[in-house]
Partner chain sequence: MIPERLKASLKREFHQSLLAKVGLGLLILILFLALFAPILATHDPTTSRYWDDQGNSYPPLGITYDTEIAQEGERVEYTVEPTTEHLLGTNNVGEDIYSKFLYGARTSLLVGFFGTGLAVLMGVPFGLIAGYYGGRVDDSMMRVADIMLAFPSLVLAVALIGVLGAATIPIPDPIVMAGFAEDMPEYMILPGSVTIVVALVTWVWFARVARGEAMAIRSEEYVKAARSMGASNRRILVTHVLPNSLTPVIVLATIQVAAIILLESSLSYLGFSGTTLSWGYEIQQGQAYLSTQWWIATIPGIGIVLAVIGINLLGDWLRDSLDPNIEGEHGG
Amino acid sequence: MSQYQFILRRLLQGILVIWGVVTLVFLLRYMTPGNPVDFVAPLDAGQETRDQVAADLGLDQPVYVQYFDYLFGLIQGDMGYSFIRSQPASSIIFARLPATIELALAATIVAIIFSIPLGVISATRRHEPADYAATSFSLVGISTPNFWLGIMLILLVSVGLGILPTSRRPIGFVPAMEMFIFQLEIQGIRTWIAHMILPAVTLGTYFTAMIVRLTRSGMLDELGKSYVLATRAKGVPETLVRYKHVLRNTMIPIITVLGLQLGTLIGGAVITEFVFNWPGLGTLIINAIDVRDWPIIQGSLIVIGVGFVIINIAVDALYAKLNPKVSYE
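Structure block, one chain, the form predicted alone:
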């Protein structure tokens, strides 16, 4: 099977997965308690008014009619209108999406910067204090809930030391870069970085701990292979052996996990965004759940699901490209 046939097959599988996500998310509306009409209609509204509100929202139709109407609307790019804001759900969701992507990418960068060096040190200094420190950090990082870590960072770093801000960022990455490029103003980038540090560390800690363990185990496995002994026997410096040969072969599974976890971070940033009042999809979903704004809830979950599927397809293709031993079959 060629690479293009492999990608086409994965795209078809991805479409089926997305259809399953759409169907499941749509059915959640009828499986959860609460009626959107209660949040839209006035508190003293009579039954006639409530029936009119339900008709305006399309909630008076049979479930299967609503499902197919919603499905055909999605095919045309229509996610419906927010019950509360009376705006297209797609415009609200895609306005919040860049903030979530920024946070997920920043958390990934934090994880890469800290995890891979720690994993290499832990593997090359096995059973030494550096190894114990790295493995202890990975254990604590995996065991610590993100919401608790975020609250503790706010109390210690922001409230206690007054170093970094806690509230939502006043400027996004793109506007900050535009200010720097066109106006030579660096204050926007400084503000963005200051507001990004604590959420990115909070979201990326679990990811960092996991990659430390993966890097350590991969390095230990590679260090015991014959090609490493042969390379050392040729007189190649130890640093070059570790980073050019051993780490390079270890990076293939790490890249795979990085890609898959990026999709997980996009969907898993909900609690972290809520703790830091981050203007992303996570905060939007929680606020929409509070008022049963189902077009926003459904659209946000579908966007996250589509992003996860796309990232998985890209990672599969990249993995097969990086590792010639992997067959497209």
Given for the second form:
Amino acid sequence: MSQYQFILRRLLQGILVIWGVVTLVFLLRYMTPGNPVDFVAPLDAGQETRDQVAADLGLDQPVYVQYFDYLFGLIQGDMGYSFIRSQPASSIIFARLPATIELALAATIVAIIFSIPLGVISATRRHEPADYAATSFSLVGISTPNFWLGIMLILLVSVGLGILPTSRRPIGFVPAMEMFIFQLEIQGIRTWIAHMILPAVTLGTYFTAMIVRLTRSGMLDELGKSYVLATRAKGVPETLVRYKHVLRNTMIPIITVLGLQLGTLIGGAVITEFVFNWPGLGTLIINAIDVRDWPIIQGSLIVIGVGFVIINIAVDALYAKLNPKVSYE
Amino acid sequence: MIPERLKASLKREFHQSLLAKVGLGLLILILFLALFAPILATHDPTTSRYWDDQGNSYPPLGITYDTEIAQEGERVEYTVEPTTEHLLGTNNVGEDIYSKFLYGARTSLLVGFFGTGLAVLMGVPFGLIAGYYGGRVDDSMMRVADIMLAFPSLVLAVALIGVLGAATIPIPDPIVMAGFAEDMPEYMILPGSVTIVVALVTWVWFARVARGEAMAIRSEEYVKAARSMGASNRRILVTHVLPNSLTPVIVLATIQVAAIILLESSLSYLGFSGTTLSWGYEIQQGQAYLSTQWWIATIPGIGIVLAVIGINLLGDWLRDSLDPNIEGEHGG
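Give me the form predicted together with its partner chain now, not the form predicted alone.
Up next: the whole complex, starting with the chain shown before.
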């Protein structure tokens, strides 16, 4: 099987999984006790109004009709109307999406910047103080709940030192950049960065810790292999051996595990948003569950599930690209 | 369950590994606090309004904090002093922080152990059947697993709690029942929905590991021998495949206890657990008082970190000594 056939097959599998995701999400709502009409109809509504509301929501139809209605609606981008704010669920959800994506990307960048050098140092200076420091950091990092870490950062940095804001996101990345480009105004970017630092560190720490562990153990494995000895014997400088040969081979398992751990990143984003009152999908979904706003819950779950499937396919493709030995099965 | 050879290697590694001992020490400490919480606690953790004369909550021993009180219609500066009655002070609703900490350990460990147990019971048979039979059975069963894996576990957990509601199960407290502690709650509160939900979102990892093992084991000579002697699939699964696939399951279960404790604390931080006797809930309560009474949110977090570090260290040691290749999702 060629690389393209492999990717195509993963895409088809992905579509199947997405269909499963949609079905599961539909079932979740169907299994939930409580009649949606109670949330939508006015409290003093008579039976006639309630029947009307039920008909509007399609609840008077048999289940399978509701299911196919929902499925075909989704294909056209229709996720229904929010029970609470009578706006289309899709527009509410997509308005929140940039905040979550920015947070997740910023955290990933934080993780990559800090973790790979730490991991390399840790592996190449095994049993030295630098290694002990890096391994202790990573152990504490994977063992700390990120919401508590966020609160401790707020306590130390915002409350203690009085720098950096504790919550919210007054400006998005795109408007901040627009301000800079069209008005040469740097204030927007500064505000964006100031509000991004604590949430990104909060969310990124777990990943930094995990990648340090992976890089360390991966590099230790690779450093013991005979090709390293051969490369050194040829007179290749040690820096080049470490970064070009060893690190490159270490990246392959790291990418695989990172792909599997993306769920933790998105899950972590949900709770990090809650800590920092960050207006993303996470806070949206949690508030929606509190008030049982099912179209929002379902839509957000589907967006997250679909995003997750797509990212995983991308990771698989990248993996296939990086590792010439991979078998496309 | 674990072959002799592995037992020897486990022992050797354990003696060499200081970290494994630290991990075991931490876990035993937390277990001790949780188990004997009714005896160790100084106050009923569900009793509130332990205030000073002015209605302020106490700080921990050795710490004071400034606040304002009303005196003859005016606001005046007032310094709140700690009391030996409440070692770690009292929280925003006036509950004893130390006693709540002990009971929080109980909730974490109860959910950690019950949740993991439930996930093993769901995931292992599923994975063994899929891996053993292979082919179409495997394909369709693993597609179900893929769908579960398409959701981040915390997100799915939050949505499932939305379906189930935050139900709790009271379990009679054996220590109080036996008369060893007076004036303590007679029931332990197991957050039932949370336990079920954490199992529902983590069983897939056990299914994947068990499946991999079953696929390897089904082509072993002893399985073929058993089959040629006419053993039924069911018998082979129970007597051969299951016991031989347990090593990686045990390692994964250890790591998952830590992941589930993190997940439980996240859910209770978000207010979905249905009990107030939880470290996560306590942190949420304390967050609003960070600028004056930072210890309310800080102390329970230390408990979570110590418990999870302990279990992770043990998990690392098990994995290094038994060396199975497994992946699992950490919570957090």
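Numbering follows the first chain given and starts at 1. Computed from a predicted structure; not experimentally measured. The term rigid core refers to the most C-alpha atoms you can superpose between the two forms while keeping them within 1.5 Å.
Remark: with the core as the superposition reference, the CA shift of residue 274 between these two forms stays below 2 Å.
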